[in-house]
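Next comes just one chain, in structure tokens: the form predicted on its own.
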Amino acid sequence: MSRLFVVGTGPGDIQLVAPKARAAIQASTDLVAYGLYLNLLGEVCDGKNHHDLPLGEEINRARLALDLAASGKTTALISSGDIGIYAMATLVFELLDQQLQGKENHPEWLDVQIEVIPGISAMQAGASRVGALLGHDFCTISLSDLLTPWETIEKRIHSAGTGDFVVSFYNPVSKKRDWQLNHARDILLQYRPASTPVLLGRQLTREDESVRIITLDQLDAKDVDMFTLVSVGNSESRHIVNGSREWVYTPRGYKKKLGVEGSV
């Protein structure tokens, strides 16, 4: 039976890899991924055929995974975080859609049994590091305009500001893109206070992890790279300090209930 596991392995800490993801990798003979993701998994990947394609080869990774699975090899296509969020799962199903429309010539892909296995996303890992930043309605926006026009991204940032969503920015900067994050900051400053807490989480859950809490007016692209998650609180998000510990949380609306119960 042709089988393809589409696996999210979490932000980097091996202990955060779901048991189902581990089982899928162990059941596979062939692993397709960007090499760093396999390195982070360590011995979990021992004894498997590694197909390491570099960044920028995402389409070829998805094609290779489908080809391997269609040839009868139990295959795992692996991404860090959740593979369905800005990751490889979308490409797999886009290729299948293209085949169904007659725009590809790989009918064998349609016989592959596909199972998508979710993982902990960077925004979840970051929120857990500082408390409960995603405690109320939130959204994610990628600032990369390689595949999405900037006009569309800008419209979404304004919409997030109008809706007062907590916003997690993926792909905030790169060597060729260093202005979008500051522009996004300036848009959100139109809708929420300058004192709004912001999480900068770099290499979350990995050995060289760095977590900082700043304010929205302090956010600057020069302090961020492609390994950094930027999460901006909404107008009600709170930064609290307990001795040497700092926390950020976004209230869900229990304030009135807490006041009533506290007065009893």
The other form holds:
2 protein chains.
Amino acid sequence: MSRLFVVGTGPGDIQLVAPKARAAIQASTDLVAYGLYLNLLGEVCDGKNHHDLPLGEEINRARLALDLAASGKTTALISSGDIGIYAMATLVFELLDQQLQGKENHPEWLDVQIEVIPGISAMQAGASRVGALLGHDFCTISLSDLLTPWETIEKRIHSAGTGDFVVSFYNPVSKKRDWQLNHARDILLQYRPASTPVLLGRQLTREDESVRIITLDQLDAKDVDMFTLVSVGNSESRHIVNGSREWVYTPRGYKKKLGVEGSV
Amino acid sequence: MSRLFVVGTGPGDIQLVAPKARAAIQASTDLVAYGLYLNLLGEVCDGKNHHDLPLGEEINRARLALDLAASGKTTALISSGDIGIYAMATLVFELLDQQLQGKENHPEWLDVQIEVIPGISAMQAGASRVGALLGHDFCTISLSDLLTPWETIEKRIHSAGTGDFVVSFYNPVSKKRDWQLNHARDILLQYRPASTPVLLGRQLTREDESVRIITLDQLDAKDVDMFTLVSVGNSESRHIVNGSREWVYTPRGYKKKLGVEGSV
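If the structure you just shared is the form predicted on its own, then what does the corresponding form predicted together with another copy of the chain look like?
Starting with the chain above, the whole complex follows.
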């Protein structure tokens, strides 16, 4: 039987890797992943065949994983975070789709038994480190305009503004892209206060983690890199300071001021 | 030292409970949770003091957890999914905030050392069971209008429509609420095709799990209950069928048709 596990291993902390993800890696002979992720996982990857491809080779990595699995090797395609969120899982199904449409010539892919195992995404790790930033309606927006026109992204940021969603920006900057994040900030400032709390979480849950809480008007791309999650509160999000500890939370609703209380 | 763990235990499958969540429960003497969640967790909860309060008593549950921890008992406040997403974490910080503002009379709460541990949320479990529905920008919207006016929720659904976000509805219906979901469907139908794939995931990753893929125009509140996640694809989400197996995925971007390829 051909098996492919599509596995998210969470933000970095080995203690946040689900047992199911670990078991899938253990059951595999071949691992396809960007090298850095495997280093974080440690000994569970020992004795496996590692297949590494550089960043930017995402489609080829998905192709390789399907090829390996189709050849009879139990394979795990691995990424950090949730592999279903802005990550490799969707590429596997894009390739299957292409094959089903006759645009690829790999009928053997269709016999691969695929299982996707979710992981904790960066926005969740970030929110937990500062309290409960995702306590009410939220959205995620990728600022990468390589596959999506900037006009579409810009429209989406306006929608996040009108809807007053908590917004987590994925791919906020890259080596080649640095202006989008400041542009996004300026759009959101049309809809919510300059004092809105913003989380900058770098290398979340990893040894060199840094977590900063700033305000929306202080957000600047120069303080952000590829390893940074940027989450912007909604108009009701609160930044509170208790001695040396500070927190950000987003209340559950908009009726609180009226003293209304209740459940779902 | 006063310690409070605020712990999300994922969608239900014990294999998706992070080791960090399990360790926090093990380190606690007192567990505050809706009883059903503890049943799912099994033996890790044995020998602990269980504090159960009925659904609807959310604020009192958070209060109890802070009180227990402040009294010196290492305590875990537990919910399924991610406790930071539409769940108990935000109530703990609301109470702290009230205390900091002098609106509560529990200065001892401020000495509690709080740690939030995220978990895999229902939308992630659902997306993984059908492929990669969350492969591109997405949002979550709670349809509960007990704490948020319906006008605010309605506006947000329109924003999800204009932004073409994949939308996951939390609290889609309850015993007392049944009309909001159909209303939300009708709004989204103004923005995306009737054929848009929709996931109905009930009791995800649990023994009695059921997963259905329907189209947006087929979505009806009568097929949905409190244990069902409803996730609606964006205008590009694809439903593909490979023999007896079907999948839904959302492609990474909007330039694919042009043949553009690349990375972040």
